[in-house]
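Next comes just one chain, in structure tokens: the form predicted together with the partner chain.
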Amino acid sequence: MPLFPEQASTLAPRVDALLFFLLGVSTFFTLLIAGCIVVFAIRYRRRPGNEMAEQVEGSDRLEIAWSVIPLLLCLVMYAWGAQLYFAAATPPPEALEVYSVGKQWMWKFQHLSGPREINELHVPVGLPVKVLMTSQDVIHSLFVPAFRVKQDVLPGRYTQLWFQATRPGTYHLFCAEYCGTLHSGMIGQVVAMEPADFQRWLAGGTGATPAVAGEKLFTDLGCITCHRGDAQARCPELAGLFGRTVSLTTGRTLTADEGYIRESILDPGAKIVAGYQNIMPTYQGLVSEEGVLELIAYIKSLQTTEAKGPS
């Protein structure tokens, strides 16, 4: 019977260190209070010679002491926890990307180099992996206890989590947010492999890469008729868009990330690029969440070609 979860990511030992600090403080105070209660219960029990209590005033000094000391300890817990949270919320830029769509009741994963998986996620050991996630129905939550990571997966927007596995192995992957009848069946496994094994596994996969699938969609959906990428185009050029700063008609600017591109496909009128008309129809209902992710992968790939040139 395990009493402690496996540590299989770079984050896990850090979370566990915080756990031991919290456990230490809590155990100390629990024993302090329980110890006082037991000692007082024996020493001051009612018996002949102790029929009357000794009435004392309170003590301002004690009150301040037992407010300030716990407060200081709390601030340490706060700062420590916040620092970990920040680390967990900020994927390294070089992280390998995986797309995920949650639905009642399965997890779908798409590797950028092609393979798709259901309820199973293969990742390399020693490299950061970022999972970009959305849901096509209700809220889910991706939870890998051995990695100490968890993030809700929401319909209508992207969330992400990242981890770096440290030990090859097979680990539980749970849905942690109640999502309906077979919630407890929405589970799977993360398979962490040595990088070489992972490469071999990737190579054995079939199917087009999402960027290639996205390019096909881009043509099939007719996106290409407007987003032609030349000077006469009625719509903004998409090459090099990802990660660029975009100016809007409202005067605001934003960085073109996955969420922005997703919104522009499904709700094109929400944020219009300066200098363009609101003429694009919505693709809500015409393209699945996986399709949107493929389009994003395609747009990102345009970026790579532009920035780095043919390789």
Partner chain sequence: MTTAAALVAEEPRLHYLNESYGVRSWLLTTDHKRVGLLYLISLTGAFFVGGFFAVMLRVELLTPAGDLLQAETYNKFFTMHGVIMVFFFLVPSIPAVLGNFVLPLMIGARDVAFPRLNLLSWYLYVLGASFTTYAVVSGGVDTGWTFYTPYSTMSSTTQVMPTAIGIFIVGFSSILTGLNFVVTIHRMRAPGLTWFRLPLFVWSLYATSLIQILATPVLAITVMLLGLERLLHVGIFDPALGGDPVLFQHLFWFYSHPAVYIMILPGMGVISELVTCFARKRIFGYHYVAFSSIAIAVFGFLVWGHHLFVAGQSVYAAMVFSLLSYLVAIPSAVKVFNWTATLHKGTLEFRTPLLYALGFIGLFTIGGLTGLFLASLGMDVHVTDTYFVIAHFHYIMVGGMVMGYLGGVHYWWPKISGRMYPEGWGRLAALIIFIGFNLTFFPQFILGYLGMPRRYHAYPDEFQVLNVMSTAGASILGVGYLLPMIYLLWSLRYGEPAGNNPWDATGLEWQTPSPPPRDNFEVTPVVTGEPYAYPGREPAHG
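We call the rigid core the largest set of C-alpha positions that still match within 1.5 Å between the two forms. All values derive from a computational prediction rather than experimental measurement. Positions refer to the first chain, counted from 1. First, how it differs from the form predicted on its own.
If you fit the rigid core between these two forms, you'll see the Cα of T250 move by less than 2 angstroms.
After superposition on the rigid core, the Cα of P281 moves by less than 2 Å between these two forms. Between-form comparison between these two forms gives a rotation of 20° for the smaller rigid part, taken against the larger part from C-alpha superpositions.
Other form of same protein, the form predicted on its own, not the form predicted together with the partner chain:
No partner chains or extra molecules come along with it, only the chain itself.
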């Protein structure tokens, strides 16, 4: 692995530009301070006799200069870094979504069109890709050096990472958080493909989409018994839930995102929807992380279609 891997994403040149700027500023001031120490140590060294030091009067211009110049440099670093942070933390709305679950010691990836992968992720070149991630056990961290992206993956919550590959190729994928004795073996690769090749690869995949698998799980768990759209519903209807504002019994409101739906499945009593009772049992330990993601994919698919079954 070279010290500076090739730049293979839209974020990589921007991250490198800021890094080199910080390194340049740090190097300049390190050399300046070290040089001043050496020069002053020699020039003002102790000499024989009782030589008295010459008093130096203060200089307003000098004090303003060494105060204002560092301030301006720090403001430039802050503004530049904040701009880059928000760009890296905000995936484009049209990003291709992929689910990922980290566990000791592998990465599982699930494309919304069906294909599943372990320790390998195929993505198209020229299209933004958002990876929604969670951990099944301990803290991991997904790191793709060529894309200059890294994001911690935490148990019990969702984090996300996005990138847009700029050139076809195969790039290293690491876990950047020590996660156990075989941490060093938790590696993989990202395969960036031309869009046409990626579509052919997707077409060759097998397996149900997460939404279809989630619908089956939804039915098997009996969720449709209560989450229905008629007068006998005992729990909120789920069609159109994702992205909608939800009012709670506490008077608070929130936006139904992946984290809220996950919490509602595994800890239903944490946030009760206004107008309903806390009658839903927890599915903690009964549904795997992949299963929760499948249920979320199904609920998200109800945005434009009607809920199936009695709902």
